[in-house]
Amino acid sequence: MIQAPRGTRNFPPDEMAYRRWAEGIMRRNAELFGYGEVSTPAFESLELFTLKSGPGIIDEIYAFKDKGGRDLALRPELTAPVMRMVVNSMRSAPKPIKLFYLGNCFRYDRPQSGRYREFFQFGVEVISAGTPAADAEIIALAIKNIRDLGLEDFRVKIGHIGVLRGLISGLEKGVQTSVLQALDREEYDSLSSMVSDDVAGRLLNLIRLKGDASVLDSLGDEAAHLRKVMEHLSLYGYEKYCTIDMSVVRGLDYYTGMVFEIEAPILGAEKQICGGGAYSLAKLLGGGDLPSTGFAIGFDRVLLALEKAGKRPEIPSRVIYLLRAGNVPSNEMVKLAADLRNSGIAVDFPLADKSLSKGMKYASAMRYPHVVIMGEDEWKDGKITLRDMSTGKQETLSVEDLIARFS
């Protein structure tokens, strides 16, 4: 028996109904904030990802040559492809450009709980804004998505790469990158080999800065942008979820300002479910200076957190199951199913002869909420019996009334 490749999954109908429910919430929220959906190819030029993340990423992704000898890769994330699309074909679009996406990504990771080789990512990007309002909106949208899915225990940690860069601005570019990468990996002991003891001490003091917005007072004017972001988040009513945490660092050069992470403690050590921040990637891809802010939610990890928290909802079926009894011709059942479907009502019915009792058992096993029974006597009068499968209650209706109720 051929199995699915390691690190991938199959999603049966009940799982897909759950995932589509979650996707629907995220899509509606993005649209509420004025974002439009986009989609990019599942594979891209390998250079797109090495430009963004460096050549070391090749060991972590699915890279290959096509039949023409071109170096390609399955996308390991979606920000770079979306920015490539913007640079290719949307540079003249009205600014800011507000985009969202949901798609599958691929990384050659060791599979473990909540981590797969094919995984799904929901994200948004606001391009050519670069203001505190834009940064706060991105964080607010991420929070709203997670809240609306039903997850209650989560926390948002917010930092600012720009403030850290200010402490090392006099160093060579390569040294700055090494310092930020060390901070990102929490390799604090290595700082002494890169910077003076004074600079190392100030960096360590800065990344220890944690708390509410008042902790920013010690930073003076350097933190004016972050204060404004926190002010906006309080207007959204989300300040209770947010903490200033200057240890949130990104080791990649294109991150420029505010950065944030969202954690779900119920997931244990692998608790991050969302990450984002302000960046300047378009310039790297040949598109000029387009300051941007975005986030990516680990779709699979959020669903896992919901499940572990006991918050996974039952997604009810909307399908009516149609049965006939007595001598009602099968053609009559097919005709009624067609009429209901043409009225926008989801209907299933037996595709082979099935007794009423077996049909009811099937409807129960499939968790169909309602069964319509075409009884011989009722059908002669143009009526049907509607059974509520959760309560067992039955009532007799005309076909017109049935259509009116479920349309």
Contents of the next structure:
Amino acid sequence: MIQAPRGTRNFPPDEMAYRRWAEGIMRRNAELFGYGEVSTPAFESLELFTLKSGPGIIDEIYAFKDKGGRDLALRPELTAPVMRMVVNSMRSAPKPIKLFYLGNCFRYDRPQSGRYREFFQFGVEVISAGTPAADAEIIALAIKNIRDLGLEDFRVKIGHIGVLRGLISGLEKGVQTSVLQALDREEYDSLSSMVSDDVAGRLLNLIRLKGDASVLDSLGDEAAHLRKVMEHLSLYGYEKYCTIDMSVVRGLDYYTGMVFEIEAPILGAEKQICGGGAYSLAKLLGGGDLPSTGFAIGFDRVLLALEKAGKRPEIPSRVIYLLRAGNVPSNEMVKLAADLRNSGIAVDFPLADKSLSKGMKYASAMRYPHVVIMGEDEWKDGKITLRDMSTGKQETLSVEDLIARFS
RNA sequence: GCCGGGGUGGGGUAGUGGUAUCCUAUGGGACUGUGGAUCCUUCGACCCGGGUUCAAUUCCCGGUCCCGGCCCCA
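I would like to compare: after the form predicted alone, may I see the structure of the form predicted in complex with the RNA?
Once more the chain from above appears, this time first in line as the rest of the complex follows.
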């Protein structure tokens, strides 16, 4: 028996229905915010991913040579590919460019709860904006997505990596990275070996700032941007989910300004379901300097959180099941199915002779909401019996009425 | 890459040094208009490889996959 590779999954129909439902919510919301969907290749030049993170990440991605000797990689994330697309072919698009995407990504990681080798990300990017309004819109869209799925227990932590960088801008580039890494991993003790006591103290004071917008008061003008972001978020009505947390440091070095993370505590160790912020990546890829903001939602993790919270919805079927009774010819059933399908009505019928009771059983097991019985008596008059499977109620109606009801 | 716990039909399980229990699901039938029930029946499993043994699903070693944790998390 051949198994799916480690860290990958199969999605049977009920699972896909659930996923498509969630996708639909996120797609509609992105469109409500004026974003357009894009798609990029599943594999890219390896260099696209080593550019910003160094060759070290090759250990963590699926990298390979193709038959022409090219160094390629399955995409480990979608921000860089989308930015590559922007730089390649959307340079003269009207600004700002607002894009969203949903796609599979691949990482060579140890699988565990909520972590797979093939996983799915939903993300958005607003390119060439960089304003508080853009940052706030991105956070608001992330929140709306998560909330509209039905998840209630989550929190948004908003920080600003630019303020942190300002404190250490005088240091060597390598040291800056080490400091940010230490802060990201919450290894605060190691700071003293990298920077002066004075700087370490100011860093520690800064990352202690947590709470509502009033904690920004102590930062003065540096925090004007974040104050405006928070103001916008309350206009969206989302202030209750958001807290300022200056200790939020995203792992990537291309983040430049506002950064945020969303956590679902119910998930335990792998609780982060969304991350994003303001970044400058286009320049690295050979484009102009395009201040951008984006986020990526861990699609699988959000769905996992929903399930753990008992909020996974039943996705109802809309298929009508056709059955014959008496001596109605099977060709007439096929013809009726074709007519209904041409009217946009989802229809299924037995592909082999099946007794009425077996047919009912099948319809029930498939959770079809309605069965149409083409009984000999009513079919003589061009009518059918419509059975509501949840109530068991039946009525006799003409094919025209049936089409009118469901199309 | 590291540590720990696991792996018995499609799903869920019982049990054992002499190849295996039950439930459920699936296929067929009883039953040719409503029988989504009931009953009968078929199919179907000891993760893989090596070792010990007369004999391994059981014991040992390695691998693999799953679960949890560490590292990492662009």
